[in-house]
Amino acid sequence: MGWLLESLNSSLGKKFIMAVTGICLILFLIIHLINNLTLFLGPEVFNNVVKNLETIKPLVRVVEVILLLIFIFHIFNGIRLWIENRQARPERYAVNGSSKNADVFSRTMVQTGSVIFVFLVVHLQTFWYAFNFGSPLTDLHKYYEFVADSFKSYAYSGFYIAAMIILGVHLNHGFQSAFQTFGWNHKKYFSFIKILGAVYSIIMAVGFGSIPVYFLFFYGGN
């Protein structure tokens, strides 16, 4: 067991954990977006989707705990890698050479990740808490109406849209980085991976970001 912990604590081990947890989160976002897009099908469909999830609540709880652990490992190892990179590279080299050795996506992973973390906390407090512990609307199983009411706030909708744009930036590099960590960066097909990563990140940003736009357009804001 000691050799395993030593391996996971190495630089390569941390990158491996980042890649595995990153891919898990990428897959989760696809499922989460599909569920969220049922909002466009109207109150009856979305409310039924949420109520159906209520019937398998123990399983949902297990998945939520697993997701929490994945987020913790991803964030923790991301911060450790960032600190190690800062310590290993003199400031002058970072200033003069970073623009040549890395694009804006890779240079801002910590910054974009920090914004996403703040968004996640706010998002969970807004929706997850209300859906699980109740509110005047969710107590009546009016989940769609609760979402519509939440997105009436220009401030929250604006923050949500901005966070989704930043999420797209974060995912664009994270997608490619995960494949590079696994050694799938051969020049013959890595250009396809880059395109696929860009397409995925755009779909996620536009898909999630379209939800507050939709509710602001059809229900108005305040």
Ligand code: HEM
Second form
Amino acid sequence: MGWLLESLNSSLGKKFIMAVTGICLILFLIIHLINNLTLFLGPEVFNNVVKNLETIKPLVRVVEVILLLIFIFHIFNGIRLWIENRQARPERYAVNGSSKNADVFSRTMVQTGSVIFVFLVVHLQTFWYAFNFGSPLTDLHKYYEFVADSFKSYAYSGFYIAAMIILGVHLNHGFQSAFQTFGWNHKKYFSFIKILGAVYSIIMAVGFGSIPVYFLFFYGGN
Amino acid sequence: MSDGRINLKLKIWKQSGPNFPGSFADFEVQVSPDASFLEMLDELNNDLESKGLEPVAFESDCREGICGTCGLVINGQPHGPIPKIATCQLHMRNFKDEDTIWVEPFRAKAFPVVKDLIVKRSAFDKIMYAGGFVSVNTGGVPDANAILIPKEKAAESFDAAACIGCGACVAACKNASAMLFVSAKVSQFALLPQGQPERYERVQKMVKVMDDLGFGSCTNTYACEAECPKGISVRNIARMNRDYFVAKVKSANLEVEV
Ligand code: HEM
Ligand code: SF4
Ligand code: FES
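Switch from the form predicted on its own to the form predicted together with ligand HEM and give that structure.
To see the whole picture, the full complex is given below, headed by that same chain.
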């Protein structure tokens, strides 16, 4: 197993872990978005979806643990790479020319990632905790009403929307970056992958962001 | 301005040795727009020397963009603001009268400053020793065209081989990663039949030495490609990643010995 650990600890190995975990998270977000968009189908549908998930709780738990591990690896490796990469250039340039040779998406992965992390903590604390450990509304299986109630606050919704835009920024670089890391950069197809990544990122940002927007501005209450 | 010459303010990094602290020194020069950047520094140094002052230390050799010694970071960009040229090919007509120009050495842990603008790039040589060659047995001269190579492969390999080892990719990368250089050197052999026998050994060895020397990890910002004087493509990095992962999975060796 020594060779495996050594390989995964090499500069390319760490990138490989970032890319594998990143792609897993990208796939997870698709499922998560589809699930969340059922909110637009009204209280009955959404509450039923959540109730149905309750019936397969053991499976959900397994997925949650895998997801947690993926996040831990992704975050741990991302921060480790960031620290090591800063150490590789102990003295900074007086004039920072990076805006002239690299786009803002690629230069801010650790910053956008950190915002996503803060969001994740807040998000889990509000929704995951209430859905799993109960709250006055979720105890009555009124999950939809709980979501609607949460997004009444301008501050909370604003934070959500901002975080989703940042997520889109992170994904726009991450998507194509993962392909490059795996070595799938082909002259003919890579520009398509870049566009696909941008479209995916916009769908994620708009899709997830539309939920707080809806409850803040278009939802009249019950 | 007099007879078309332009006045420039230079802020040049001065550092007397590897373990000394450095700082920027201010200079003012009047230079012909037709002069190259290095000629401008030559004029400055002549002037300094005639006054009994110490010249600015910088490196150069071919002065035609093929040797890779002349790299400077000019206003934050390795080899200056014009794409696909080396510092020696940069002309002063690309600057305006009264511009201030910051001139810094390449900065990376693996490229320590020797003096002023000169950095030690022997880390690249060490990577080359690890695998930047093809081993051949001596013997009779092989027949021409005994090994057929498709035109596109030869061209692609040649594009990778155009790397002059200048280190601008490391200087440009926010992570001081040497991936563009190493991948160019890996690719030029990986694309040709002659490179096949050692293909997967080579990539593992070169990456190992690269890592040991303290270069950062690639985060795919592609700044290297943007600043490379030879336009080396980041597709070479993708190829190297692919070869490396294949090598790690297939190779029977438990340890990479360099
Ligand atoms: C749903 C959440 C997330 C998704 C879908 C995601 C996705 C991705 C993807 C696909 C990559 C590119 C991998 C590669 O370059 O090969 C990436 C890179 C990165 N992520 Fe995330 N990420 C998420 C959350 C986070 C969080 C919470 C952090 C926390 C710090 C983070 C930090 C980073 C960093 C620093 C990189 C750059 C590493 C590199 O380019 O080598 N990400 N992410
Ligand atoms: S890849 Fe380009 S920038 Fe890097 S050393 Fe070679 S020629 Fe210089
Ligand atoms: S002096 Fe040789 S490349 Fe510039």
